[in-house]
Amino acid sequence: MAATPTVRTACAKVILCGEHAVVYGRPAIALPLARLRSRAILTPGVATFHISAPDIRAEFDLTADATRPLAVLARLTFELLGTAPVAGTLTVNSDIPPSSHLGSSASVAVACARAIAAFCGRELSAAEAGSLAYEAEKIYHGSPSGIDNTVIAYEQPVWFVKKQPAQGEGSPMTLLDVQAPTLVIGDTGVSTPTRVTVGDVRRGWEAQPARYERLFDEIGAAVTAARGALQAGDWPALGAHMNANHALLQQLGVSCRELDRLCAAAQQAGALGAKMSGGGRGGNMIALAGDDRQADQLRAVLLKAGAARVM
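The form predicted alone - chain by itself:
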């Protein structure tokens, strides 16, 4: 066991293309956000295993609050390691805003599992960390796709296609060995639960199945083309496919005035592409920059256009 504090981190994630249509069997691409991270610090103690999450004002012991997601994660990690819970305090903090569709809960879970294992003298594989985080995600979200914990644990882009019952067993995800583009994330400051927009799309699909299936097919085609551009490192082409994806999401009715304003401001300022990301009707948009210098310029533009914060 470590005699000094052990620190491990994990990244955030963002949906590059394919949200909403992914629910209906079309592909989506998710990317790691290496510069946005959560941190878990395990400090030796003399009594119980204690978890402290000051960002959300949570303090609890492993045994007293055994059903909390991070308590379950800690217990499962110790079981994987074949050791009893250690005496110490696991402190969690994060740069990732909660409820921002950037994978905050999965990132914290991965960082915590890694810190516990390292404190006990072992480094987890990406598969182990992702699997442990998925168990916590099930408590947070009910039936998660697994995309967040996979992108974050491997810190690699992921191609995701929801498996249909007839397809049987097997992973719906493929890791993509590609260079990550430079993205700027603008937060509208408006919060709409994803279940609201997902439910509205479902009702629209039920009322007009032919129209919505056509839109889903067009989104799927844009995502497939975006994958090719991503693999080729062709950022102008990737940006064009992002723009096309946003226009289709507007037709689905999941964008909003704030998202459209930020996307338009980014495009007018020279972004290679810009689109909403996540559930929509608020939340975040992403802009594709050619390099870090342009990313800094886009940060200023988005703040001036009304972004609550830019990452």
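Positions refer to the first chain, counted from 1. Note that the structure is predicted; figures quoted are calculated from it, not measured. First, how it differs from the form predicted in complex with (R)-mevalonate.
Regarding the hinge between rigid parts between these two forms, the matching entry from N245, Y134, A30, R281 is A30. Two rigid parts account for the change between these two forms, and C-alpha superpositions put the rotation of the smaller relative to the larger at 20 degrees.
Mind sharing the form predicted in complex with (R)-mevalonate? What's above is the form predicted alone.
All you get below is the one chain by itself.
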């Protein structure tokens, strides 16, 4: 066991395209955001394993509240390590705005699992950290596809297809070796929990399965085309597929006035493409810029159109 504090971090993410349809077995592409990070610091203590996450007002002992997502994550991490919970305090903080669909919960979970393991003398593989974080994500989000914890644990662009029960085991993701597109991220300043929009899509799909399956297929086709454009570095084509994806997400009912306003402002200002990103009905949108100069222009346009912050 470490005698000094052990610190591990994890990145944020954006969904480039394919959110929501990915829950229904269609592909999606997600990108890591290396500069926005969460941190977990495990400090040796004398008695219990204590978790302190002031950003989400969580302060508890592992034994006292074993059902909370971070408690479940800690217990599963100790189980994987074959170790009883250590005496210490796990303190969590994050630069990632919560409920903004940038992967804050998955990032915190990955950072915590890594810090616990490192404190006990072991570095987790990306697959291990991702699987542990997925268990916490299920408690936060209900039925997540697993894309957030995967892109964050690997910290590389991923092509992700959730395995359906009939398809058996197998890795759902492929790491993409691509040049990162220049994205400007606009925060609407409003938020809806991902579990709410995922639940609404589920109810819509149950009520009108044929309509939703058609929309998911169209999103899947846009994502497949976007992958080709991303791999070719064809930014105008990628932008067109992002615009098409946003229109389909509007039809799924997961966009909102604020997201549509920011996407329209970016498109009118010459962005190659713009779409909501993640769970929707608030949170962030992404605009694709041709170069850094256009990114600066888009930043100003989005702030003028009401973005609460632009990254």
